[in-house]
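To begin, one chain is listed below as structure tokens, in the form predicted alone.
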Amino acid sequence: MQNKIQQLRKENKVTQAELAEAVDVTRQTIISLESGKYNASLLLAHKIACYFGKKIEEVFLFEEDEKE
């Protein structure tokens, strides 16, 4: 699952610490969503989502063809 994190946090200047305080997840979950090397949970992706005033389906990327 592609995610626009990293462009949001530039886009607004927030860093990464700055991200996973607001969340409530440590600095190591946001470099892991921004890499792809992890999926969001739905609360976490909806908390994300919040924190930058967008829908999740504008932060996070879902393809057709991706499996559970």
Given for the second form:
Protein chains: 2
Amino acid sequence: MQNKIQQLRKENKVTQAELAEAVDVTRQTIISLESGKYNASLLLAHKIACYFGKKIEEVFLFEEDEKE
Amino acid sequence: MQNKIQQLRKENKVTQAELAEAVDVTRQTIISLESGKYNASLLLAHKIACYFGKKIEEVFLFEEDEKE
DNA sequence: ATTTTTTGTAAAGCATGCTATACTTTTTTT
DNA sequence: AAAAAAAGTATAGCATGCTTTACAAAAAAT
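Please supply the coordinates for the form predicted together with the DNA, as a counterpart to the form predicted alone shown previously.
To see the whole picture, the full complex is given below, headed by that same chain.
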């Protein structure tokens, strides 16, 4: 699953550390999400989307054939 | 986090087994989600929302002060 | 160019989502 | 009332999200 975290972060001039603190996770978590190491939990996805004033579906991009 | 899975399922006359198969998880997972034992993953939340033709935020209800 | 800030890598460990199996209770159907 | 279908409970175990710590590389600021 792709996401627009890095893009939104740069558009809004927010550092990884700032975002991490705002959504209450470690910076490692943000790095790993941006680099596609794993997917966010639903709650974290919600917090991140909220932080940027978006819907979850606008930040996290689900493919048609999202097997896993 | 609350969700409307059971409600949507009954409105649409869908059994747990049918929903489980449609979104590719076991029936136990649906039961556990409905009974609030844990939260769905982002991917599963997306599949369930899609199945009912809704946005994730319409199916999963995040509280203001969602600590955990 | 040197310092400071920001980003990145790696790995061990804990927490939570999900499966699998087996069995019980409730609801629906006949 | 009896049978069948749907919903529920419980538990062990595996998979994935997230933390923690420590250190390295790249980018920005002075």
